[in-house]
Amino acid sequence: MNEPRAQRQHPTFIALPAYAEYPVDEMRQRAAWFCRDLARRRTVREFSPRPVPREVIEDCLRAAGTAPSGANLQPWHFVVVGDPEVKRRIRAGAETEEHEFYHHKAPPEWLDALAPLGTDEHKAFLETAPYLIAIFAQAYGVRHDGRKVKHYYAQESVGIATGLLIAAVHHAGLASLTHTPSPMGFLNDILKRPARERPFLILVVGYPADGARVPAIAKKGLDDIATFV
């Protein structure tokens, strides 16, 4: 006979809390404001070795952590790396199976949609700039007693949370680069990390370097990237 299912939890409501209404002018004003913010982010190659206060890391880490998630279930673990064996170690990795992805893996066209960036499989910045954030999507958690909880919609609930860092980061004034090795179970290893836990990215962050170039490139226009019905 099948065990009954276990009694689910009612439950609890607060009031709504901390939510603020502007005027319309002024909400017109942050959303132009905040658009034109984000439109300076760049994705940076060339980073500075100059150091970052921690606390403005965990400051960031707390406004991701804040991200919607499926039954809020919050699936996703990061690991901030910052020392420099470690660091060499993720760079080692990285550029084992990047090698194997410039030279044997990509297909052309693929190759062809990258060459406008000037990436290969070298990536210094993994050692040169002072955070590594490795970001783990959990496939089911573990509570307390031991038992599993499935995560449910983890790989969205985790790329919502990267999308809210990535922009934290730069509010805090650093720049930052996603950066996806695959496969990535080498930062597992390294990292120490179950084997529920897959690496989703690592996320590179710190100043750009003197001198920091980027890619001459454009972002589609709204007109490309909505449809209002």
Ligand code: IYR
Second form
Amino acid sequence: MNEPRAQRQHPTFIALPAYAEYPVDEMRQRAAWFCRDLARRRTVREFSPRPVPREVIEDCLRAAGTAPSGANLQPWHFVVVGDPEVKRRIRAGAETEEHEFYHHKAPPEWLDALAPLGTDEHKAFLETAPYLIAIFAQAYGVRHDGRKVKHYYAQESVGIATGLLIAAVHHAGLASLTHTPSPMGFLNDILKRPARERPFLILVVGYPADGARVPAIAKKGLDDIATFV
Ligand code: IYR
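Next block: the form predicted together with 3-iodo-tyrosine, after the form predicted alone:
Zooming out: every chain and molecule, the one shown earlier first.
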């Protein structure tokens, strides 16, 4: 039988807090500066083992947690891995899947598309970098009374939060790598996360290695990515 529904909550409104409008000239400058600064971000695969202050990671995660989400249900969970033994196990799990991917599962077109990046099944960065942030998307939440709360647009919401996290990490002066071994179920086992949480990606965070190199690839220009009508 249907369970009785809880009383539907009424909205409460407050005045928009802390909004800042800038004079148009300043707005132009800020937009241009932010664009230039983000354009310096590069995905890095060679990390330094130099430690990173934990408070920086905490603030970057707080920034990610400001993301908009379906019905404001905030369907994300971030597991910050700094423990070398846990990193070692994650590397072992990822390299097992990646070996399958590169040697058996990936169709030739996919390997062709990846060729400019120079990636392979070896994932030393999973042990070298000081922090791995495993990001999970929750299909539903569980309230204190044990009831399930369905999450809407969980993947989109977690994608947005991850974008903010990447920008926050960059803004702090650190490098990151979005890593998606597939499948990623081994992360639930190693990190003891429930089945309702689906691994979304691993964000590898740290300083770039001295002399780190990145692939010679470029971003599309505005005319290629946008249309004004
Ligand atoms: N997960 C593999 C393959 C890979 C896939 C895509 I799509 C990339 O943009 C990069 C890599 C790996 O991490 O090597």
